[in-house]
Structure formats: structure tokens, C-alpha cells
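Okay, so here's just one chain, in C-alpha cells, the form predicted on its own.
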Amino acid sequence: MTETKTPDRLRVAIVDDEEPARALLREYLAAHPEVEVVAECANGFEAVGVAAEHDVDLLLLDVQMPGLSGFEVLELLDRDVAVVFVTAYDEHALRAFEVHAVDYLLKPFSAERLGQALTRARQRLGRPQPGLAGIAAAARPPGVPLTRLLVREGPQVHVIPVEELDVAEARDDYVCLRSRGREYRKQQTLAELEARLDPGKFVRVHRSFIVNVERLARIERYAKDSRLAVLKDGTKLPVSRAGYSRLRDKL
């Protein structure tokens, strides 16, 4: 059986909103002389921004940020990473350990506690972990549709209102997402989406498209068994039988 290497080194990154906070991680961290802070991120755009251009090894991750939440952090994230939650708040631990963190550590913690999310994450590393959709899935709760959809471009990420969505089409391995004139790629089946969308907004008019019905012009008439739905901005979509089934029951 072959034995999974432990790396000497472990390059972290600290991902707070608040100072104190980060102070008290960068104290305790000091007396572990196998760990490298590589950076520091007080929102979690930051922290997306760290681990796409970063070989970060663990992220010490708060739960509860301005702009972006821990978990979605996660979601952006395009490699595994490793991941230790620090909280004030004990409510998230299940979901955390559902996402597959390290740890969940609770504020306050002491300098012994953090040693031992340290000894796990290194045993963690070079393991296969979960798939990213997988983590996506498990980071929201249940039953509760998507309010904004988060796409990354390389260190930048869009922050896109469920509202503000014309249409989500399928591609290759990914969705195009059209919004505000602008078209945003990601990577993410258009199942996947549909099943976090409010279906009392969001109809998939076909196995390529989803229209948020309130970009809704009108239905024609294409060929004998064919319909096209035309957007307010003179957009047309193919619509399937099934497709037309679901829109006239929104319409």
C-alpha cells in the first residue's frame, strides 16, 4: 500500500474580514516553522483572486464576509484546495463538513486547536478530494433558489443578480449566462443550474436554453411542430414540445 506523502512545507493563506482576527491567525501560525503565509485577504474576492494566482496549499477561511460568504468562495475556486473554517458562528458547521473542510474551527480557539487543523490538513494533501460542483451543491442550503450567480475570470469575479439573467445556454461543458448585454461563461451543467433556479421565473424552453420567462415577448409559430419564443430585445430561441408545455403554464 503505498503511503501518501506529507509536504514539508504548507503554504497557507488567511481569509478574514476583520484585523484582530488575521493577527491572531499570523501569532499562532508563527510558532509552526513548516508553514508559509503567502497572503492575506480580508474579503473573499481577495481570496479568489490568491488561490487562482497562488499555490496555496490550505486556506483559513471565515464563514461570514462582506461580498462573497466562505462557501462561495469555494465554489470560484478551480483546484483543490484545502480548507479550515474560522467562525465566531457554530450554525454552519454541518455545511462545512459537507463542502469536505479540514476543520471547523470555533472563535475563540487556542494556539493548540489550530495546530491540530494543521496536522490534518497535511495529512489531507495529495489525497483526491470531491469534485467543485459537488462542493457548489452541498455549500447552499437545500431547497432555496439561487438570488445571484458568481462567475470567475481568472482573478475577477462578476457577481450576477438571478433577476438580472435573460437566458443560460448550454455549451460544450459550461453555460453561457447573458445578462445586461454581456455574455459570461461557466463552468457548470445547464442541469445544474436549472435546479437552483426559482422555476416560477426560470423556464428551460429547451435542452440548451433556460429564459427568464420576464424577457418574454411572444411564442411564434416556426414550422408545424416547431415554436420559437422572441425576447423583449428580439432574441429568438428554439422551444421544444416539452419546452412550450412548461412556458404555457407560466404564461
The other form holds:
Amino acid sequence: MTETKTPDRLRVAIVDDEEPARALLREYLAAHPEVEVVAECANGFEAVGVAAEHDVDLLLLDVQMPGLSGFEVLELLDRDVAVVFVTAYDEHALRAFEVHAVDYLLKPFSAERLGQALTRARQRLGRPQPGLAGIAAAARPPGVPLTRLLVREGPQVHVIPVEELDVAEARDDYVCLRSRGREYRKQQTLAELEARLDPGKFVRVHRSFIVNVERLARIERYAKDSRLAVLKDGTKLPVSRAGYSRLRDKL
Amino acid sequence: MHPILAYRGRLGPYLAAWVPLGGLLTGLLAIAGSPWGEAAAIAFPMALIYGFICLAAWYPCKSASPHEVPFPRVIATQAMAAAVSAMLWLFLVDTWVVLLEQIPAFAKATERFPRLVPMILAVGVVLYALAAALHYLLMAFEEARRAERNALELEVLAREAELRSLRAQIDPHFLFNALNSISSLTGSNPAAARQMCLELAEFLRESLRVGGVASIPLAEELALTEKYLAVERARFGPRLRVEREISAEAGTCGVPPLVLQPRVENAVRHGVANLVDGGFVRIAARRSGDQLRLTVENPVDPGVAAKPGEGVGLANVRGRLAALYGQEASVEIRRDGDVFRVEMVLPAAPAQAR
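Next, give the form predicted together with its partner chain, keeping in mind that what was shown is the form predicted on its own.
The complete assembly is shown below, putting the previous chain first.
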């Protein structure tokens, strides 16, 4: 009799908008006694909620889903969840997976292939995930600016269309987004955000501020080399010298 | 093909052009000392004979085309041809003069002939050169016309190839997802898995078949669309709701194959598949007078702006209908709030017999 090591338990959430696809994963996973399916989600919003509220080790995540895509889910996850993507066909996604060495299953896939993915995920568990945000960025078709911003508050996801964003402000280690009279906190740097916004509509007026050009009312000068941007709702923001020249180019 | 003999109506004017040359030759012979009557009796048949001989200039012109053969060889070939033509001419004219001699009025013709020989040879070479120039000109003209025709044919071929490739487009995403659904059903519901295999196969087979046909009855296009929807229903379940509004008389109209199914596929991909709770696909076809009106509607996520690249398929169908029907067809795309709508209008005609 050979000595076998008790396999670690693996808590898995299945995320796919198609019932047959979920059923297949369920069936394959039933052969792995160490795997516990803690949730099945039919869309990305549910997935983000489940990942926030349950102690999930691994997400089996479809890429194309209504509401939130698999990549958008990725952006909103805490970093200690392992992710295996499950996708039918997407050239951008495949390139992104290959570059970032995250495992992915191409539909249709075999039970053995899923078994390999589980093994790899288990090996990675507890180690920091390789730049998940980078995968999302790499999978995006180049040159296409963001159309909406996603912010998670606990299990809830807020979707902010970019045209509704007034100001983004860099705080300690997060960005504060102001929209529709509310403030949202997003774990991101202001430079990352700036890179993804349409440069024709958003201008970095200051080291700590990006402003929606459409919200600008006027620019005031208050000292020799200092200016203030006054928004239509009366908010005043500092404008640096470099920010002023960027603004002048745009307007 | 011979630029003169191959066309009806060219030989006549060509030979007619030799008649004034006959007059010219009459003058030359008279100057050389022949009486006018005798000169005319020799010169006009002589001109006609050379007209026929010069038709043979086509062969050296063809074999010594200045596009393909070095210029010195062109000159050498043509000089030789000119010499042979002139000699042949001289021989035939001599024969003619011997015949003429039988008529008492021209009894002295043979006697005077040797004086004419250098002139006949010189004129023969010059006229051959003119005839060769004419042949080159006509050949260049034919060449230009043929090039133009080839360009047109190529354009038509290119357009057909483009249409074929458009028709052959089957979304790989659809295919892989369908196979995944079959893989899933194989474990839980083998009968349903088999059913789905059959539906997918029928859809693919039909798509391939109609790809080679110019026009199919709308009823067939609708049947194809239903096969596609049957496959998608297995994936999306109750999230996909289909509404149909098809008038009976529309079904017999002929349509270009795969004019409707890809629109429905788009409606599923950009509508239903993007909505958390799914949605409807509304297909309408009706005939009003001599117009056939096809409409596909689907709800869209209000929060999502049009994705880049969404317009490619629609631009394709627009180009395809324009190529087939010109001004008689139109494609209208509208977004009313949360409903995306494509309306195609094409001339209502019964399907072509196959």
C-alpha cells in the first residue's frame, strides 16, 4: 500500500452565463473529491459578489458574459483568488493568457485538461497572482479607450459610464472617482486610469487630478504661476503648469 | 485573331481604301510612259491584288511584336516581309500583264513592263510599310480593348470571391460554444446531445449549400435561421426568446442566401448574450407591393455603447445588396432607446428556379 497525501481542499466558484457550460464543469469537478463547488454564477456581478463574500480559492471564469466580462471581474477581485479562464475563442484573450502564464481552458475541453488546470491552480495558491490587471489590459484591443468604470464596494459592483465621471483624484493608495454627486474608491493609480481614458475628453490637470473637460466652467489665475480649474458645479481644482499647457492644447 | 479578317465590315472599307491607290498607281504608270488606258487597266487590279497580299502583314506583325521582340529584329523581319510581298506582287502583276496582252488594245504592255519593275518594287515596299503600320495600330487597339475587358472581368470575379467569403463566415465562437454544449449534454442528456449534433450539422450543411446559390426562397432562409436558433437555444435556454412575424406571401420571395441568418446571429451575439436576463430576437418579413421588407430587432444593454467592429457585418450586407440590386435595395440601422433594429428592403421577386 502506498502512502497518499490527503489533498488540500479547493473551494471553487463556477462562473459562466450558459447553463450547459456550468453543468459540464460541475460534472467534471465531481470526479475531484477535494474540490468543493461553493457557488455557481451566471454572470460577472454574481461572481464578484461571491468572491468577496465567500472564501473562494479558485474561479473558473468564462470570458464573454453579459453585464461584466471575465476580464472586468478580474479587475475587481482581491488578489488572492486564483483564476482559470474558460473561453471559446478570443484572439486577444488567448494572447493575454499566454503572455501572463495564467491557465485557460478552451471550450470544448476534456476532463483531463481541467484536472491539469486544477493542479496548476493549487500549486499557485497562496502565492501572489501574476499581475491580473495586466491580463485584462493585454486582452483589451489596443487603442480603444474605456467606456465605463467599475468600482466594487464589498460584494456590490458600481458601473460608472465614463461620460458621468467628473473628476478622478489620487489619494493615498487608491483613486477617488467623483460622479453623480458621489465618491467611489478604486484600487488603482491615477496614471493607470489616465492611460485608459480617452485623452480627448479627460485631462490630467495636476499630479493628483484628472478632470472631465466637459465639466470645466473656466480657469482662474490666483497667483503668478498658479491657476484653478472651476467646474460647472463650483468645485475648484488646482492646475499645475504642465497641466495648464495640456489643457490649453485640448481647448 | 486577324484585326481585319476577323471582323465583319472591316474588309470592305480596307479594300475600298486601295481604290484611290489604284488611281495613284495609274498616274505613276502614265508618267513612266504607259498610255492612260493601259495604265488604268494594269494599276487598279494591281492595287486590289496588293491589298490582299498586305493582309498577310498580320503574320510578321504578330511574330515581331515590338513589346516582345528586340527592335532590330522587328526591322529585319518586316524588311524581309516587305521584300517578299513586293516580289510576289511583281510576279502577279507580270502574270496579269501577260494576260492583258491577249487584248489587242494592250498588245504593247509586255514590251513596256521591264521599265516598270523598279517602280513596282519601290511602291510595293512603301505600301507594305503602311499596311504593317495599320496592322500594328489595329493590334494595339485590340490589345487595349482586351485589357479593359480583362480588368472588368477581374473586378466581377473579385466581387464574387468577396461574396463567397462573406457567405462562408461562420463565427468560430458560435461553433466552439455549440460543441461545448454538446460535450456537456453528452453526460447529462445523451438524447439532447444527439439532437443538438443533428441541428448543428444541418445548419452547417445548409449554410454551405446555399453559399453556392444566387438566390433562395425566403422560406428556406428562415428554415436555416431556425436551425441556427435551435443550436443557440440549447446554450442560452430561456434567456433567448424568439418572436416571428412572417407573412405567407413573403416566404416565396427570392433572397440572396444568408441575408437574414447573420443578422439574427448578430442580434443574439450583441443583444441576448450581453444581457444578464437575456432578451428577445424579433424577426419580421412582409411583402408590400414589389418590396420585401426584412426586419431584425433585439434589445441592447443601455449601459453599453456600440462596440467597435459591430458595423462590419452590416457594411458587408449593405455592399452586397447594393451590388445585387443597386438603388432598389436599402439597409437601415436604427437604435430606438434600448432596441437595435436592422431593416433591409429588397425587390420582391419569386425565387429563381434552380
